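Presented as structure tokens, the chain that follows is alone, the form predicted on its own.
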Amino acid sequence: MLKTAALLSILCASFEFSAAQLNTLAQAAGKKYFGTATDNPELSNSSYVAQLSNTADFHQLTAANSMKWDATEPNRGQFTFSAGDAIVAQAQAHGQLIRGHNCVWHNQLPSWVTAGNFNNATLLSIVQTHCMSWDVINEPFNDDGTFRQSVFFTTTGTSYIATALRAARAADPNAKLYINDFNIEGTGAKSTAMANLVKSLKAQGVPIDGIGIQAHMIVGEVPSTFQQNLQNFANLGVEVAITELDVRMTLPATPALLAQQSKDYQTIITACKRVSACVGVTLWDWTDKFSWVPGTFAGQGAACPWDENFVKKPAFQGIVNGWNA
């Protein structure tokens, strides 16, 4: 029996694809990028860096891993650049911008955060000192709109996220600030909650620049109010962005479940084009051969446009036919 990974490139090898470019489409359409995430382990493999320095699919890159707090900041005061700067230099090289990824998550925190018994003052100084820019906050909520139980929430209530904002934006005049979590695609309890927390910090002058919906979905699964709640966002007067896009299915891969796969990449595509104040689009990589999805969903993969083997998956059209639409 053939192994997912072949199957899948020959399925990918008998469909037709355009000759046209992913970032070269969205910026046709008004847009300031098509992006993808990158880790640092990867930059190892040539065929790899290859594609992953065409501009002409990819005008923006995210770290997925080495700008997080545990990556940056393993011991109180002592911050190491080193692999996040791998990637600034990956970006650099070829002109690509950088999406800053993360400042404030309840994951990924070195133990000396979450088990240190700060006091509300002293962990509102540590974040305060931590924050740079970029997505400044990460995953605030729960999927029922109340804030997630975090180190951050439990001492500081919601003070951490204006602290956070503030000190981004002192620390980079220049950088956009968002708010990114998942879950928020369309709309429900957990987009009205961030819709409500950025009117708040508004209302307080605190910075914030945009939202950065995640949008890791599953096949035949997108919201049908995706659209509709992108241009929510946006009435707020903030920037939107899709942050994280994959479309997960459940193994193994067929003909039927990547044609769907196909048009949900259309779809998703499809709504930030008509969303002007939806500024961009990345990948959470662009190659199953790098995806997070199978080792955290079991059973489940296969969700980037491109397959293990670096071929175009109908995906792939999929966001061409969404750019075209």
Ligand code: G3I
Second form
Amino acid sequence: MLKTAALLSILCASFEFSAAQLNTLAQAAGKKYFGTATDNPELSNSSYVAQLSNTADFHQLTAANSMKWDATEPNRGQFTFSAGDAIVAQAQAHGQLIRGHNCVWHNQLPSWVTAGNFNNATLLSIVQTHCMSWDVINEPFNDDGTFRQSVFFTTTGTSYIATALRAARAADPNAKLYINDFNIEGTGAKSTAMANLVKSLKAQGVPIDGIGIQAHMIVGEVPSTFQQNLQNFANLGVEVAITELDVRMTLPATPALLAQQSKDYQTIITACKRVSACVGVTLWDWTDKFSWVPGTFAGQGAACPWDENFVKKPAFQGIVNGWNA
Ligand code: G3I
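Same protein, different condition: the form predicted on its own was shown, now please give the form predicted together with the ligand.
Let us now look at the entire complex, which starts with that chain.
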């Protein structure tokens, strides 16, 4: 009898755990979506695709690579959208929203752009041709709040930002236009620089709808000013979104690290819930199997809410708790 009761309570606990649905909870909290990044090679894994298509968890997809400049305009004026379209088709088949990522970034640029030695006017026209919608400007700042010395900044100053945003608005009047960056999760020089840029764009009548906070976090290091910072951005009169959420740790993952990671996810989701202008949250993929972290930070990983075998980790419950806060 005791055994049955114990078994039942385990079953109930696990049922409660797995029945929680991340997008359902996000929408119940008044948000537009909970979503995830994904990448084309992953779409051949049927177990992965089954969960990616689970709209109770994910109502929005971001292409991790296939909409970037090197993928979409590998040669000047030659556009290829097949890989990006495959992600759009995956989303459309399940009624999921798409975040276009990204238009102007210093990484994953083809060499015809970086080594073209274009003058100001030509590079601005190249930017204008390339930008159709989406996370229009990606990572324009250095961590100290100065502008990153990308080919765009060194050639055009900050002009490329307005050019790209205006081109994106002209191409798709309905798309929400964002500037997206990392290390703007807490208050500080870089967040202040982002706020000043958005203020100045608005003052000039340049279309800007939102600020994307990437939120590639480290376990135990979510800034205490996270919610305040979201609110500060919202107070500029734009929407905000958490666009690339993951919380990495030094491996191996221990129960203590996983418990702290769960708290960190909860803190971030709670902040989005409490700031009404925060429209949604996107994981930078949902499973450790396809996380970008181990390939970039040696010895680190386990950053996602599902493990490499697609089993939910305590972080999943942290997200649920955040939406229920
Ligand atoms: O496709 C090639 C493959 O053919 C080759 O065998 C393999 C060997 O390294 O490389 C593959 O390309 C990799 C590509 O991801 C696809 O997996 C690139 O080397 C690798 O650099 C690239 O990394 C991407 C990274 O951006 C590049 O900067 C990550 O997947 C992607 O998750 C990451 O995403 C960025 C956001 O766009 C902006 N914010 C930061 C975030 C994390 O870095």
